[in-house]
Every structure is written in structure tokens, then in C-alpha cells.
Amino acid sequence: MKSDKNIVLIGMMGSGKSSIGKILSKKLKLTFVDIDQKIEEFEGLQILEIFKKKGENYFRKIEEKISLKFLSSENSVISLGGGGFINVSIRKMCEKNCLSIWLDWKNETIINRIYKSKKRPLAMKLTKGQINDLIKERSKFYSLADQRINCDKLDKVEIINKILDIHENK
């Protein structure tokens, strides 16, 4: 049975949840919402330039505002910023009224995609092995999600079945 769910697609910085989520929600027929993107509009600023002006306590609480927003909405395919499921009250909402769906890959891939990143914000000032260790903090909040798909010997594709898969049979 196909779930009425938002499907929220979470996972570090760089696992291709907007990418992934534009075409799921497209063969889906659903809203796609990046809540990245989302806080962008909403303060008329790139997250870059709200960390350094405003600092990231300031970023959460706008995060945790939109994000609430938009993961009690319907018919939607969410890609949740990288912080954001570890937030008690996002992850909360995830659980209520959401399929979550962690994009998880191996730490060398992910280290790989976002390190000296000069549009990721944590990432910038991070050498590789402080990477690896917010990686695998974070995990630990990922491993809470409805499922968990390993990326790494996937393309875009598979994953994409993969979701629409589950997304099938929930």
C-alpha cells in the first residue's frame, strides 16, 4: 500500500538529497521542498552568509522554524538540511508525519564531496578527520530514520527505485 506520508530524505551534507529528491518528487507528482533553499528565501541570504553574519544558533532556530513548516505540509518530498534531523522537535515532526529516509554513504565518499566545500558552512574549516568524526556524531541521530538506504554502490537511479520501493510498500 502506497503511504500518504511526506517523504523527508535525510543524511550528511553532500548525500544528494536535493538532487535525488527533485526527481523522486517528479515521479512522484509531489511538492518538492529544500528546506536549505527554503531558509535562503526566507532570510534573503545564502546559509554561507547567515552562518558568518548571524552565527549557526541563529541558523537553527530558523531551520527548526521552517522546517516544521514545511514537514507538516502534505503531498511533499522534503530534503532536510544535514543538522536538521538531530533536532529533537524536526525529528519529532519527521516521525509523526513522514516517511524518513537516511542516504547514507561511506565517510570517505562524503569526505570527499563536501571537504574544503566553499558552500558548506561546518565543512569549510574542517580538516578530513573532523569531517569524519561530525559524521559519524551525526549518524547516530541518521540511524533513527524510518529506513536507511547504502548509497555507495548505487547511481542515482537505484536509489531513486529504491525509495520508490519502500515508498510502495509502507
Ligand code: S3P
Contents of the next structure:
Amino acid sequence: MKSDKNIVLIGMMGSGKSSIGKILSKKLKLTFVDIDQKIEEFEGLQILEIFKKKGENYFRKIEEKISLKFLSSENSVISLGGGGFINVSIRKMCEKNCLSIWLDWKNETIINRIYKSKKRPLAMKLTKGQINDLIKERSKFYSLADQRINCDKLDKVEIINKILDIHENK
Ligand code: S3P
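Please give the corresponding structure for the form predicted together with the named molecule, as opposed to the form predicted on its own shown earlier.
Up next: the whole complex, starting with the chain shown before.
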């Protein structure tokens, strides 16, 4: 039986939530929502600028407000920001209204991707050791997701097929 809940993709920065979410939404004919993009539209600023001008605490408040709004909607595939699932209200809303899927990768893959990206304010200034610690800390929360996909040995199509399979059988 198909789940009629939203699908929410969670995991670290660089785990492919947005690119996978976009393709998935087309396959399922659902609306795709990228929470980071919605925050940028709401603020009229890029995430990097919000962190620089207004600080992380401000960002987290807006992230909560925007995430709760879209998580409570229907028929969507939602890409949550990497820190979103750490917030208890966001997590509870995911539990209530969404099928949550953790895109899990080995740390090395995540670290390499983060260092290649110029738009990730939180991680840009961290050392490799600090990112490892952050992944360890966050994984405690990510592991509360309904499903975890170990993505290391899978290509994009295989990851998407796994999600479709989970969704179909939920
Ligand atoms: C963050 C992840 C980013 C963005 C912000 C903070 C985090 O989203 O929300 O830079 O705390 O991990 P992505 O996971 O989509 O890169």
C-alpha cells in the first residue's frame, strides 16, 4: 500500500537531499519543496548571507517556522536542511505527517562534498575532526528517522528506487 504522507529527506549537508528529492517528486508526481530555498525566498537573502548578517540563532528560528509550514502540508517531497531534524518541533512534525528517510553516507564522502561547496556557512570553517564530531552528534538524531538508506555503494538511480520501494510498501 502506498503511503499518503509527505516524504522528507534528511541527512548531512551534501547528502543529495535536494537533487534526489527533485527527481523523486517528478516520479511520484508530488510537489518538491527545498526548505533552504524557501528560507532564501522568505528572507530575500542567500543562506550564507543570513548566517553572516543575522547569525545562526536567527537562521534556526526561520528554519523552524518555514519547515513546520511545509512539513504540515500534503503531497510533497521535502528536502530538509541538514540541521532541521535536530530541532524537536520539526522532528515531531516529521513523525506526525511524513515518511522520513535518512540519506546516510560515510563521513569521508560528506567531508569531501562539504569542502567542495562554497555555500555551506556552518561547515566551511570547521576542521575535518570537527565535521566528524558534528556527524557523530547529528547521527543520533538522524537515526530516529523512519528509514535509513546506506548510500555508499549506490548510485543516484538506485537510491531513488530504494525510496520508491519504501514508499510503495509503507
Ligand atoms: C545546514 C545545512 C544547510 C543549510 C544551512 C545549515 C546545517 O542545508 O540549512 O547551511 O546545519 O547542516 P543542506 O543540508 O541542504 O546543505
